[in-house]
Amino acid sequence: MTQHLLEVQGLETEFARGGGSVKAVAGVDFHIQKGEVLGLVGESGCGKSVTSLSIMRLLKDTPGKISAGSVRFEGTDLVKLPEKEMRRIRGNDLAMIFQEPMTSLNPVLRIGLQLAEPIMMHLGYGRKKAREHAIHMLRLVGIPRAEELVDDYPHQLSGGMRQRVMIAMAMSCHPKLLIADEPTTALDVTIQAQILDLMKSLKEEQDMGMLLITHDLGVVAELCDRVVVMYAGRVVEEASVHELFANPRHPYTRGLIHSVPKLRQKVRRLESIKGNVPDLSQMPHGCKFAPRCEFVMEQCLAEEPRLLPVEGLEERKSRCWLTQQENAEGGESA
């Protein structure tokens, strides 16, 4: 069996709150193969970004901590690594594009210096060679006059340009896995398309794996091979992109897909999922989606379902009593 590039198993992340703790990520499992793009989707507050920060071990300056599970990168459990060893991997083999470039880039340092720092640290280049490599990476991500803009400050660049700088920084050491957290948020549609095309081409050129975190299903359809849907800190569905859009099996996934506006339909009120994501400190008993689900049954209120294969397919999973009931009926009829 081929070893996964990244394998997350039973990941739990807790945050201190009011003298106790709440689980923002509760038993998350997924994997990514070399050269594969996995989409991680769900509403705001479902645990997507916390999952990515847990993988990168970037919870040190927050009230959060990984309380259980493993994150294996090329077979090595990152959760157990000493911080010094984790710093060697982070930014080198494992890189991340953060959600808002203006808060991720240092406003008082020139772009070139911020790009050169990880290059010198991980690739061992001298200052001059690192600067040349930084300019090369800026050109690679489509920034014009790179040799001039390398000396600019972040505030002198547009939002799209800053996002390109973040991509250049993440790609500068040729990572094996790239985590992109909402890489097109707050960008206009034209720039979004350019950024997605850029990430797609760079991924194919370097044959790297990618974890794409987004709430935009259009981006998922454009870029991803497989999709993991999260709700209230849990994985509720996993499928290939084609299967997910053609036949979503979890009611939450169906709600997400139906809430996307369609171009070729008469103007009407947009569909929405009733209710709100539950408060982490007041989670409902049983299925966490039950209070918002139109198919809720007594069993849903009494016991939380497990994430199980759909129709016996290992790569097609759903955390839903209704799906499990349909599987059982299908097996009986067969």
Second form
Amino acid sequence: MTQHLLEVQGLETEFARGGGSVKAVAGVDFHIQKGEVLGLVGESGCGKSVTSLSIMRLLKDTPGKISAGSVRFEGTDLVKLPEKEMRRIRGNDLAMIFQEPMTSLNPVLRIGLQLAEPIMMHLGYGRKKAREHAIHMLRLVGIPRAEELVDDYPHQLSGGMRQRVMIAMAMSCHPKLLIADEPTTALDVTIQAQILDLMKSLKEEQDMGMLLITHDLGVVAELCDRVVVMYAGRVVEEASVHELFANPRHPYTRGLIHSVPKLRQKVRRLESIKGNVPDLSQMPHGCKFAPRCEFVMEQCLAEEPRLLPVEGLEERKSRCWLTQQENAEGGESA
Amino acid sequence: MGRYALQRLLGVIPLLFVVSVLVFMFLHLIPGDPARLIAGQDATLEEIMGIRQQLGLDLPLWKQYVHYMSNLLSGDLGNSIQSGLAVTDMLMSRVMPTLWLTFLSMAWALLIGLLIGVVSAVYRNRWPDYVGTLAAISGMSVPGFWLGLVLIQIFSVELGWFPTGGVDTWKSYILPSITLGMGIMSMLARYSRSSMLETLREDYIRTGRAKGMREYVVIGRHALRNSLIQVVTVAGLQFGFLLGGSVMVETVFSIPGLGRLLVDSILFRDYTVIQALLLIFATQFILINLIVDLLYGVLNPKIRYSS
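Please could you give me the other form, the form predicted together with the partner chain, since above is the form predicted on its own?
What follows is the whole complex; the chain from before opens it.
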């Protein structure tokens, strides 16, 4: 078996809450291959950001901690790595960009210094060489007047420019895997397209894997090779991007796809999935999606289905009793 | 930055003008005739008239102000009613002990207060935080005059390490500065803790960690500078209160400073000296606020560039 770039297995992350603890991530499995873009999709609060922070081990200063599972990056289990070695990987082979470009840069430090920090740290460059590299990176992400902008402060830049700076920063040490947590959510639609194009071209140039966290299916269609859909801290469906849109298996995924408004269709009301994501401390007993599911059966309330392969398809999984029924029927008829 | 600093400096001028008017009016705001008050109860009318003329109180108010200002600008603050000495000379001999005392108190209070605050925030809800909190709350609760007396009793009387008062050696300043700085240190410790905790939750701190920065770089370079912006405000305000505190500390430790001079001149109703001290304290407040404003500019590029 070939080694995946990133392999997450049985990852669980707990948050201390009111004396007890709740699982924000409850046993997540997925993998990313070299040069592949995996989309991690789901509503707010489904645990996708916590998953990414767990991979980066950036849960410090949150009440959360990884309680089970492994995160293998090029074969090394990051969960077990001492902090000192983890630090050598962060910002180096494994980089991350965040949702909020407006607040993710330090307001009192010049752009140049913030860019140079990881370069000096991981690539061992001196001050001057790091600055040159920083300017080079800024040019690479399409920032005009890069040699002047390195001496600016974040508040002098627009949101789109700041996100470009964040991308330049993340890419500066040529990471093998980039985790992008809703990189375009806070930006204008026109800027979103620019940033997506930029990420696409950079990814191809550098042959880098990417974990793209988003709730925007448009972004998924634009960038991803494969998609993992999360609900209530669990993976509910896994598919190639084509399969996902053509033939979604899990009712939740169908709901997500249907809730995207279509241009040609005239509708009075926008489609939505009824109900809300359940509170982490009050999870339903069986399938976590059952209370909102239109196909709910008795079995769904009694027992949680497992994430099982969809018959006959590679890297195609669904966590639904319906899929398992279909699998069984498919098996009988064959 | 230059423009910002200039703006702040120019902004001080009208403030100083208002202060000078208020201080000038001080003599006229005292109930009754100041000349009569100064002369005493059994003074003759001639004596009173003499004092009135000597102080220029018989001139129209605006003329008196012009007179007062021109004297002030040439460094003449009049003569002490009690001793007849030039007030300027009296102040000159008293200003250094007070300056040293306030400076030393502020310096150690800032240093230790910040240190306790940062350590408490970084080790939140663990033992260093509890120790820091305990130290800060004790420091805040202890009244200055009591602390001063206890310190004298232990370190001067029992152990004999420091003199009980006066300003003969550098050692004389140690106990008074501890006494004067204690409250501010505690305040700064609490304040920098909460400000640091707030900063540590910011997105850019996470960015710093995601870049693989060492924790001390994240805290020292990324968090501390941002939380200092808030701490500077409190420190500036507290500095003003130091002046009030110095009156008490100078009395307890018999330090011949401005605070003691104020107490003495109030006791003797030495109005010209009180007037001069009011001017000095008010100006000092304004200067400290100016310094705080300039520090904002140094710490926060947003302020520096938006002006």
